[in-house]
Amino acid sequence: MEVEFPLSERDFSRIRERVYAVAGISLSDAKRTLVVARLSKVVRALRLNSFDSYLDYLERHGTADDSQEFVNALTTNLTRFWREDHHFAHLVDYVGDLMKARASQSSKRLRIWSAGCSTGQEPYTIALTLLSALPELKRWDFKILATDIDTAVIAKAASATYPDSELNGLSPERTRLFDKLSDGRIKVPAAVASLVSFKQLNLMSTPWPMKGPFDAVFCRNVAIYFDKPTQAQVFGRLGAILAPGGFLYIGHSENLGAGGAGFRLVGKTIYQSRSERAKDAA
């Protein structure tokens, strides 16, 4: 049985301060058990004997990879295909209207950002849903940016391959959208996967490397890990990178709070940008 290290008040305080400073994540007292379970594995792998020595190591000798491993260990990645299905139904209607409005334009461009994409089910659902409902998009300049702070889940997402249990609960029409592999796994078709670019991104970084504008942004079940000031900051920045009239989709237990000044609520956890100013293309 692997031993878990004792977590003192001082240790927990240092861990909370570090993950907040690095990733904006606010750890509550309820996360103590998670911290012990996740970080004990890292401490053992480094052959250290306590959380105190681990934190000293990070501060004095830790590399960028060590810092990333610390963040990876403390992030939770729960997701599935077509999670919160009403968002994708709304997206299809919205993009269909955009396509009609842009039909006469020489550059038929569509950009969507999945911020906090985890293991990739969200951006792949976006691509599968839109191409299935709006096949004309195959001839558009259509791209999806998918980002997450956790490098481990980004690597998994980029493989576009999942256990067949991911199909549980999906309709026959949706299960047919995937390729079935000989080993029992499923794979997102290459033509669909090629639309998605996966990048590691810390939402606390300034500035963000992309300029936008994005026609839609999915940032779901990400802000629940932030405190109110950080949420307001992130949602405010998302509003600035959305195209005028673009949509922001957030998680079912989230709200924009002080970051909602640039948006209007149009549906369940669906917000539209109020901005009318033009933005530079990516």
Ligand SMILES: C[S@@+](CC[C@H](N)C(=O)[O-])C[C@H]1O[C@@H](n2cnc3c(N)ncnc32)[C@H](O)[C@@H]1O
The other form holds:
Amino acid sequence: MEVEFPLSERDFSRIRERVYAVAGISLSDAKRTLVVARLSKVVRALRLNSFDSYLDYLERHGTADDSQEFVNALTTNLTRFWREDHHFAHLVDYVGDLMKARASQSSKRLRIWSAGCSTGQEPYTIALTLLSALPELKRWDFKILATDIDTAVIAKAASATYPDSELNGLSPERTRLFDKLSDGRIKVPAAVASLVSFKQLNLMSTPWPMKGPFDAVFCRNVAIYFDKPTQAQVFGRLGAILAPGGFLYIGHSENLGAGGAGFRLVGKTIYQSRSERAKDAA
Ligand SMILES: C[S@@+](CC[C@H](N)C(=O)[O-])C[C@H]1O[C@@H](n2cnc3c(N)ncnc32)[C@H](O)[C@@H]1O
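Given the form predicted alone above, I would also like to look at the protein as it appears in the form predicted in complex with the ligand.
All chains and molecules follow, beginning with the one already shown.
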């Protein structure tokens, strides 16, 4: 099949180097077709005639928006509501215990971070699940930070609006948690959505702008795109921003590798911070 813009070995190396340097994403050889499909659209929109000229343009004249568009095109954003459901069951038990333990404290604070939140289904699942299981949380200082490197997915997530196909496979109880719009789409109710703050954040950036500590961090199916040293670095940093005894939830095919020193495995892809570190976290 003839392709509009052929991808030379040199073009592919340049793309790989750039996306690794910016986002920590390691593209394997198997990703060539994906790269051609995703970036051809960008090359065409810029009215350029090859990947070579696109890469020259990015290096010499590219704006911050051009660089962001390059990254957005190469991220994989697959997600869904209640993905890897057992994490949410664990979270409900953990937060229930934590609420009992903090009941006598004046500060009823709960902080959760969804790192690599894509189009928002993960942080909204956290909010919907916890509020329906533990309604007392409405009176708590409860906030979810949801971040992603990709500005396009963050914009979609902030709208809290999805096609109704997102409900496929969900139980009637879960389906009822969403508002139904007159155009057939579904929306996360405003009172739930308001708990979630979406921000663009590259996990490679140092230092991260937030202090923490977080009681739980979801970083699921994000580090699979990183190489081992980068995974170790990110998981190590997540350990440092978790509250002592807090939990880290990772994707079904992931492990912490060399980043696991500060954690103990407590369930399937669920890790607890061993840290006794100072409360004024990273
Ligand atoms: C497959 S989605 C996972 C979404 C969700 N966590 C889940 O498990 O359903 C991976 C997300 O990681 C984001 N990502 C990749 N590299 C990143 C980086 N360096 N910093 C922050 N987010 C990144 C991508 O933009 C993408 O939205």
